[in-house]
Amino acid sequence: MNNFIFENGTKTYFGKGCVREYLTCLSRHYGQTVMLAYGGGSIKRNGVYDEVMACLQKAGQKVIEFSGIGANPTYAKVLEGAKAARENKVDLILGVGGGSVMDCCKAISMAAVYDGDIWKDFWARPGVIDFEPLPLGVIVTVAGTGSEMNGGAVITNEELKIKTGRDYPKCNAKFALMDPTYTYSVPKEQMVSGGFDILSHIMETYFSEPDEGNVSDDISEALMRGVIRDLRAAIRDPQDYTARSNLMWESAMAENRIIKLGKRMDFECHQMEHQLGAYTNCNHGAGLAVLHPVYYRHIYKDGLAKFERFAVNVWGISPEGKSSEALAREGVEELAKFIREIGLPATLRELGVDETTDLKAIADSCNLASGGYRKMTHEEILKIFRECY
C-alpha cells in the first residue's frame, strides 16, 4: 500500500431514533442560531421537519431556514446561503438532506466566513484553509454520496458551466446523524441513482493502483458486493430496514476516506459525469451508470488484474476455462446487466441528451483524471460519449 495519513473529523450517530436522542443536547454546542438548510421541501412532507424542529426548539434555538437548494447545487446558491449565515450572525448550519444539501452547506460554511472569492480560490483549483469554516452538522435523508463523512462538496458555476469537486478536511461535518429510516420516503429512481452512485464511488477507488493484495481493495470488494445485495433487496421492499441501513453505512464507508487510503484512485468517470450535469443537469447516479460501463470497456485491458478479481469476487463469475481478458470482459457486462436490472438507463438519449447537445463541448471541458489505468485524452473523452448516445 502506498504512505498515507488518515483523519476524519466526522462524529456519527447511526441509527432508528438517533435524531430525537442527540440533536437537541448537540445542537447547544454551537450557540444560539442554526441555520436549518434543506432541498425542495420533501422534509416538510415526510415529518423529517416537524422532528427536528422540535429538538431545536426544545434546545432554545432560533432558527433561520434556507430552503431550494437543488439537485446540482450552485455557487449562486452558495453566495445566497453565506449572505444569510452572515446577516443573520448563524452559530450552526445544520443541513438535513442527501449529498446536494450537504456539499452546498460545506460550501457556505466557508464563504460565509471568507473575504475572497471562495469558487475562485478554492473549486477553480486546490486552495489551503486557513481559517475556521462555519459549524456545520448534517442530517442524512438519502443514501448515496457519502457526503456527510468527509469535506468533499462538488459544487456546480452556471456561468461557466463546470461542475467541480473538492475535499477539504476542514469542511468535515462536526457532527452527522443518520437514521436509515429517514430514508423510507425517497422515490424508488432516487433510492436507485444514489446506491449506484455509492457503487460508483467503490469501483473509482478500486479500479487503480496499487494492484498486490490490500486491505482496501478487500474492503472495497465486500462493500461493492453489499450495494449489489442491498439494492436490490431494497427494491423489493423499500421498508427493508436492514437494506437501508446497510446502504446508509456503506454510502458512509465509500466516502469516509478508509478505503481510499493507499490507493491512487480513478475518477474519470466522476470527471465526465460532472460536466454532463454542468451542460445539461441530469440526475448524477443515473449519468453514472451510462458512462461506467463505455468507459470500462475502454480501459479493462490496461487493468486486466483488477477487472479480473472485479468479475471473480464481485460477480462470482467462475474463471474457470476463460481467458484473463473474457472473464475482465465479462465482469464489465454483468455490472452493465445489473444496472439494467435496477432501472437506471443506459443511453445517454435516456438522459435528454439530444443531437443538440454538444458532446464535443463537454469532452473538451472534462478534467484529466492521472489516476486511473489509462490517463484519458479529450479525442476519447469524446469516443466514449459518441459510444453512450
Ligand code: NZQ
Second form
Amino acid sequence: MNNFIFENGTKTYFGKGCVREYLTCLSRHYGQTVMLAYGGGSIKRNGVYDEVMACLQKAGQKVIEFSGIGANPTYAKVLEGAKAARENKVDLILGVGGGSVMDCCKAISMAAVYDGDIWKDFWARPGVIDFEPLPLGVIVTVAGTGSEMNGGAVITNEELKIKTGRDYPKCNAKFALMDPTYTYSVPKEQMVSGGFDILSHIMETYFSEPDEGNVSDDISEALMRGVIRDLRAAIRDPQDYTARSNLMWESAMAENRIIKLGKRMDFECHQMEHQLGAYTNCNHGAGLAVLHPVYYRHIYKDGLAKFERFAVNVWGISPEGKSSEALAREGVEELAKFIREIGLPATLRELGVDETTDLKAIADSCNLASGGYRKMTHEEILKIFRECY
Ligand code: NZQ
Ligand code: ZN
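Swap state to the form predicted together with 5,6-dihydroxy-NADP (NZQ) from the form predicted alone:
Starting with the chain above, the whole complex follows.
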C-alpha cells in the first residue's frame, strides 16, 4: 500500500426513519436559524419536505428556505445562497437533495463567511481553507454522487464555461442523514444515472496503480458487483428496500475516501464529463455512461492486468483460452452491454448533444490529469468525443 492519512468528518445516520429519529436533536445543536436548501421541488411532492419541516418545527427552529438549486449547480446560485445565509444570520445549512444540492450547499457554507471570491481562490485553483465554513448538514434523496460523506463540491462557472470539483475536508457535512426510502420516488432515468455514477467513481479509482493485490481494489470489486446487482434489482422493483439501501451505501462508500486510500487515480473520465456538462448541461451519470466504454477502449492496453481482473472478478468472464487483450476487451464490452441493458445513453447524440456543439472547444477545455494508466492529450479526448458521437 502507498502511504495515506485518513479522516472523515461526517457523522452518518443511516436507515429507514433516521430523519424522524435524529434531525430534531441534531438541528438544535447548531443554533436557532436553519437554512433549508433544496432543488426543484421533488421533496415537496414525495413528502420529504413535510417530514423535515416537522422535525425543525419540533426543534423550535427559525427556517429560511433556499430553493431552486438546479442540476450542475452554478457559481451564481452559490453567491445567491451565500447572500441569503449572511442576511439571515444562518447557524446551520441543511441541504436536502442529491449531489447538486449538497455541492451547492458546501460552496455556500464557504462563501457565506469568506470575504474574497471563492471561485478564484478555491475552485479556479486549489486553496487552503484557514477559516471555518458555516456548519452543514445533509439529507440525501438520491444515490449517486456520494457527496454526503466527502468535502467535494462540483461547481459550474457559467461565464467561464468551466465545471470544476474540489474536495476540501473542511467542507464535509457535519452530519448526513440517509433514509433509503427517500429514494423510492427517484425516476428510473435518474436512478440509473446515479447508479452509473457510483460505478464510475469506483472504476476511476480501481483503474490506477497499485496493481498488486491491495485492500482498495478488493473492496472496489465487491462494490462494483454490488452496484450491478442492486441496480438490476431496483429496476425490477423500485421499492426493494434491500437494493435501495445497498445503493445508497455503495454510493457513500465509493466517495467517502476509503477506497481511494493508497491509490493514484486521475478521474479523467470525470474531467471529460464535467466539461461536457459545462457546455451542454447534460446529466452527469448519463454523460459518464456515454464516455466510459469508449475511453476504456482507448486505454485498456495500458492497464491490461487490471482490465483482465475487472473482466473476471466483476463480470464473471471465464479467462480460459483467451489472450490477455481479448479478456480485457471482453470486460469493457460487458460494461457497454450493461449500460444499454439499464437504459442509459450510449452515444452523445442520445445524450442530446447536437451537431452544433463545438466538441473541439470542449476537448481543449478538459483538464489533463495524471495518475491513471495513461495521461490523455486534448487531441485524444477529441477523438474519444467523436467516437462517442
Ligand atoms: O431538483 P429536484 O426537484 O429535487 O429533483 C432532482 C433532480 O431533478 C431529482 N431528485 C433527487 N432526489 C429525488 C429526485 N426526484 C424524485 N425523488 C427524489 N427522492 O433528481 C434530479 C437530479 O438531482 P441531482 O442532485 O442533480 O443529481 P446527482 O445526485 O446526480 O448530482 C449531480 C451533481 O453532482 C456532481 C455532478 O457533477 C453534478 O453536478 N458530482 C458531485 C460529486 C461530489 N461532490 O463528490 C462527485 C460526482 O462525481 C459528481 O461530479
Ligand atoms: Zn461522478
